[in-house]
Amino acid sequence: MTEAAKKLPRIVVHEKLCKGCSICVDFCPTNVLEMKGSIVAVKNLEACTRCQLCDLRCPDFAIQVFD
């Protein structure tokens, strides 16, 4: 496995603008994403795929996803 592959994603949640609609929740494709209470959490970084979904589907701008 290269160096690139082993580096997780670094995904920043916006507590202060997440209004808790769960969209991204709803569309990451690999449940690296979970609700705590009313706010978006990181539940399985190792999962994901840097596809970005969540980030773009985000109607808030609550989440972003970095390499």
Second form
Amino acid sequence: MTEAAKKLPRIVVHEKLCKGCSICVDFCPTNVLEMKGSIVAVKNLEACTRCQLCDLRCPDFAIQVFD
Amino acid sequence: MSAGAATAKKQKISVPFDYSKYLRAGKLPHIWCPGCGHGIVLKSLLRAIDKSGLEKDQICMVSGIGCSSRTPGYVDFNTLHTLHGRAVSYATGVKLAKPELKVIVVTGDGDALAIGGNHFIHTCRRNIDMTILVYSNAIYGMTGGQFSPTTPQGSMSTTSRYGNIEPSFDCCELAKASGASFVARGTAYHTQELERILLRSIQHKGTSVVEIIDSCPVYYGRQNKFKSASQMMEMIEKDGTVSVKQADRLPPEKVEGKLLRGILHEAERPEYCEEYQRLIDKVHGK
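Structure of the form predicted together with its partner chain, given the form predicted alone:
What follows is the entire complex, opening with the chain shown before.
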């Protein structure tokens, strides 16, 4: 595996916009996210496959995945 | 690594879609409840508009009253927030006055099919060039969870405490029978498919109706014993629908009772504004 392939993505959670519906947590195929109180937080960044499902299904414009 | 491979690698890098260029600054967070599907639909719509290549000033978004009808408040197009059920009538006026605008009507199931049912069917009959997006969450969310024309039979709501006895409307069949030349159905769960459907509906010339199944976890979900917004999305939008492309290949028992998803009807019919202009030219003897 090359260095570039190992590079981790950057997940940005806009805490002011997150309403804690947990849609991103429930639909993440690799369990990267978790609920911390009423806001989503990143639990296991290494498992992220950059599938963007959290971004696509977030109703509140609150989460983004940067490569 | 060769230079060519490095370039190929670079192209793969994903950058999240920048929604801010289509949103009014300072308007977020929006009014919708936690888990409401309307935000997901709005994001799909903005991506579809971006792909269509339309400028912001070329679009006029018209809405009626209801949760879904709050959408124009957040987007940076020409916007109009009008009377309950009368969004398509205002949109007809906008389109006739300025035929060069792309008119997108954002309306809810109760707004379009009950309060404004008459306006809806006659707009479809005229085949005037506009895109009507019916956000169908099977409830009147804004006024406290009363049953709407798309509430499934047997479901609980604030005004049907022992289950709804009314059969529900099929919005797509209604639109097709009324004469709309493009009819499709998408869901908030299938966001990328919805984006493709919305792009096709925006590009279509004539009345295009897209029914978008999304969920209201606060009123519909709570009263019908759904545990979460994601459970509603899985049960109603994922398991409750089947793609129109797959429906022919699946055994009948797997299709029965499910809503079809995808482009359901597409036809070429004379468009109202063009016919109107033709009439004007004829009368003026051109």
